[in-house]
Amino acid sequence: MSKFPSYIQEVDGELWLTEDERDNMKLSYRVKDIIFAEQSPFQHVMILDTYDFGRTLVLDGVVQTTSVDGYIYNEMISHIPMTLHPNPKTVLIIGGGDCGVAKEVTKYDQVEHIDMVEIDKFVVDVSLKYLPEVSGNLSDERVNFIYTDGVKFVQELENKYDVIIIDSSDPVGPAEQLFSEEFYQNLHKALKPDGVMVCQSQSPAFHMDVTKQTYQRINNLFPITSIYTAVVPTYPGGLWSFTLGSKKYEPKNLGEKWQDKSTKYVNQGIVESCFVLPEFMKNNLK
């Protein structure tokens, strides 16, 4: 039996993580060291030190975030909805076990309470201990960790949150429910009358079916629905999409509302331009 998880292979004395992205594509990362590897009650959790992306969180063999570019995704999924809402006081984060999203949300002084719902406490503990570049050693009394199923958590909620951020993994296995129509209906109900929600909606290059389905389902519920993008080098295809549903606020002239939050990627220009979509996306979303 190999001393390494099946996702790790030794080639010519070097360790490689190989991620099966799809039938026709595999992604491989050269690994300096396995910092942590253990099975949680839900999934296999690893922290790897990689050559190009630094410390990396890997769940069931799939890269989730890295110390080199994780901030791009976390900033984009956090600051766009937080900038759109004029006074976000109550925030719900579903997923986000690496704590990167929660770290960004705590930069808003007006926020009074953050519920972070993550099914796997193991991921949170490991990220706080071994991945400080992403988690920021998160320690903020406004963050309330709730270790349960996010789908079930929102079923009975009504009129509670100003902003909801869905930081889900790919829509396979348990995470598939986080892309369902019923789940989005429950999110709509859990938001206040002027609430805003956002979720990641996969790669427009490789997963346009998921991107389009997510957009359509949210558009059926919210009077204002918009897709925006960012380039995240770690993620397959690079170009990544986020779908935003708003009950009241239009993301127009959003750059004018931007206030500096000590970010590494997001700035006024990014906030303003991220909703400009490539032609192939606009055509596919019609």
Given for the second form:
There are 2 protein chains.
Amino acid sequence: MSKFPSYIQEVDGELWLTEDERDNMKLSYRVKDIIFAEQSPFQHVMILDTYDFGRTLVLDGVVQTTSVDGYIYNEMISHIPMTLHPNPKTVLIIGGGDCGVAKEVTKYDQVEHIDMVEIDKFVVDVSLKYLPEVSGNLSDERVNFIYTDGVKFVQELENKYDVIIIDSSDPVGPAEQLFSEEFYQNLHKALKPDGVMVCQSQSPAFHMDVTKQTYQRINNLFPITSIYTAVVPTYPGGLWSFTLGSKKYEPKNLGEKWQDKSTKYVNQGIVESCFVLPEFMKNNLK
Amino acid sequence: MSKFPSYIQEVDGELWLTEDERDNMKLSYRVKDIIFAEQSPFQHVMILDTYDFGRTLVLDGVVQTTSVDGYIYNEMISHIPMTLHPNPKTVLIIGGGDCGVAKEVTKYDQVEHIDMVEIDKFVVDVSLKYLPEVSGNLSDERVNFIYTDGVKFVQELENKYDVIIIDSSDPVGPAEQLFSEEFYQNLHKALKPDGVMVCQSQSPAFHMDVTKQTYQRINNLFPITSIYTAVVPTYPGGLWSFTLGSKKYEPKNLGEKWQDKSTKYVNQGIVESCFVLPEFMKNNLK
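Next up, the form predicted in complex with a further copy of the same chain, please; the one we just looked at was the form predicted alone.
Entire complex below, previous chain first.
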């Protein structure tokens, strides 16, 4: 039996994590140290110290967020809907166990209440303990941690939130239902009449089918639907998409509404230009 | 002795190319077929058929361009300077052996003459033969192929080109001088009084030091210097930077100047917004 977790390989005295979620392209990270590795009731959870990306959260062998570039995803999925809504007081986060999204949302003083619904308490605990660069040692009385299945949580809600952020993992296995039509219908119902939702909608370079399907499903429910992108170096292909559904507010001239939140990726220009899509994406969405 | 080139590994009956140019992060591509593999006088040249990216040009084991995403880099390094200059008649391309940049530049009717200076004729020949998705079977009387060292070629030139495009490989080994101060001085001299140059300036995610140094060197010579980015899935980190030096024209409101060139990545919105940099890049350039 190996002395390392099954997702880690020892090669010529070096430790490597190789993601094998994709059939035909693999990303490998050289590992300095295994900080934590244990099976939760839902998945295999690791915190690795990697050479290029520092401390890294790995679930079932797949990199979720890193100390070095995790802020890009967390800032982009948070600040775009929070800037679009003129007065977000109640916010729901589904997933987001690394606490990075909650950390960004607490930067808004007008926010009164944040429900953070994560199925795996384990992920929250290890992120708070071992991943302060991402979780920011989140400690804010407005954040209400609820450890349950997000799909079930939203079934009976009505007219409750200003902003909903779906920070899910990939649409395989447990997270699959977080991309379903029924789930989006429940989110629509859970939002107030001027509410805004956003979800990550995968890599347009590798999964334009998922990006397109997500866009179409949200577009069937919301009068205003838009896709925006960001570049996340540790996600395969780099380019990542987010889909926004809005009941009232149009994402126009967002740059004018942007207020500095001590961010490292997002700024006025990014907020303004992130909805510009390359030609191949525009063509694929037609 | 293996029956495969040294850069290809056979793992459980599957063929894989693993780039090993980086110490702590690796990208691996599953290979369907080895179309071509030979040592040129300058480097080891392969054309692989890969599962995710189709036919792929590999030099010394490093992916240079692919049939699936090669257009992104080639369009971005070509159309931004070509749109910025109001009347580009003479163009110099240094490097660019896959012919993709020359293909994009020939889309401009006003161009009268293109000097394409590539050190390795081998790369041009195999790209034209085996990589039509990138090279576009380039056959245009305005393109003048010159097989020599680009660094030497520009030493004695003066006041000759409207646009110069440096499509180099990474700044290690033979391409190192293509990032030197002396080289940029010669480019400045080779440009007409309203000339524009652009070079690829590496991944800001992994080599912000190179991006910054390139920016500073060009900024020392040109009154107008700007960085723009694009997302190339097969380049590590996805995010890629280009640095533009301009003697006269400012890259403002480029969207208004953009004219459709049957591109797959570039469009009016991209031309307009590609100069918007994430906050970490802006901070690093200070």
